[in-house]
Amino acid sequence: MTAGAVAIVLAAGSGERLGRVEPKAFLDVAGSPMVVRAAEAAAACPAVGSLVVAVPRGHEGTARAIVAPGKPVVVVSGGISRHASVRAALAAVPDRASFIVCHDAARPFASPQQFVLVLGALEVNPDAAGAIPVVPVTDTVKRVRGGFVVRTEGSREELTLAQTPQAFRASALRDAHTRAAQAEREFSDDAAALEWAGYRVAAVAGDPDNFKITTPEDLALAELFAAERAHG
């Protein structure tokens, strides 16, 4: 397996959509902050040698105090967008790193195996510059504009939902972000930046349990899910 990868944990989002004052990633889920859960999952992957955690400015000290997954951690100030936070984190990744895996702290239930899968996919797909976990779309997808359906998307067999962690060859990730900055482009995930830059991205099986916490309903579901896991 690919060794010495650096994991970037993105934890700079606000808690506004959750109706909270504190940053989203610092909220507890069943007694453990999301950023801690995410960092521990990343560190539990044998291929990950160190971590860079991006947090909101002013919360660096708190992050250093609570994020201690047993591997070297660097905490940086994130940006006003996810894309900007990745760029800030990349500046702290050593030049010698060959592989980088990016993960959103808002997905606190990602398993260490997901990190293993995406990094392993880069080994078996030499033409791929990145690898991401995806889950199938089970509902019919409608494109809506101005309150009206304008198109029904085609066969669901080719439609998937992207998750993190997402693994990349470090040179490709740096190049895609540099070119995006020059073009003043921002993307909702790093795979999209690589796709835009002309790189190939492999897909591996995601995990339905690896859901993203965005709304208060998601947070309530996460509490229930964590409680069920705890009681086996």
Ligand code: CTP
Second form
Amino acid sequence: MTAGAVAIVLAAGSGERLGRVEPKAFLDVAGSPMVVRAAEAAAACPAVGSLVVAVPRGHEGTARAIVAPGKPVVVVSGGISRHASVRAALAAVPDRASFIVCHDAARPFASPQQFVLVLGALEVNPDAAGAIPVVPVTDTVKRVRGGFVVRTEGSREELTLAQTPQAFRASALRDAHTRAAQAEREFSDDAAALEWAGYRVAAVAGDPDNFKITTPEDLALAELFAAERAHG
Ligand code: CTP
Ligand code: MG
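If the structure you just shared is the form predicted on its own, then what does the corresponding form predicted in complex with cytidine-5'-triphosphate (CTP) look like?
Every chain and every other molecule in the complex is listed next, the one we just looked at coming first.
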């Protein structure tokens, strides 16, 4: 039973590549801050019972004032890396929680159905410790070093791009993060920490609309996309 899963919303980055004074997650997309949108999508999933939101130090008060998705929310200060923020959030997740779903505020278009899908995948795959959404790669992938192609990554049909929300059995997520921290290993998503720790991670269909906002161009695209959806 996934009822009572805890959602961790990662919103503690500075958004360096976006180049704005305000931390990225606190910038508006179509009239509401990304962290608010991300928390609302998580809370709209019936299996999610409560949320832990990691924000940059100094922004906890603002977050407590604006993040009110209708389910209990705990706000914590994040760390210097995404992994450190996950660890800070994990410390605030009650021990009784069996399932945790991690979501980046940088993806303000995640649907509640995507949360349902990843948590549901853990129920039907008892041997999977995690379940993540992926979308197919449509371009040819080249590994480039020093300005030259060193390899073309083959089997394009097997290559995918990982998104969030990513769902995990709480014990596996805690174990993988503890071991990664001990080994001083950093991974670009939570699933990678589990894979490294030897856990099985299921892949489910992601959503091309659930794109990540990294650059100023992404933010402009997000506004266009939101306007199109509102009128479409
Ligand atoms: N994140 C976090 N704590 C950090 C770094 C990142 O909680 N110390 C979160 C971000 O808020 C974001 C997600 O992890 O929702 C993915 O990170 P990314 O898109 O890289 O965001 P930023 O780190 O904020 O952006 P940049 O790398 O350009 O500084
Ligand atoms: Mg970053």
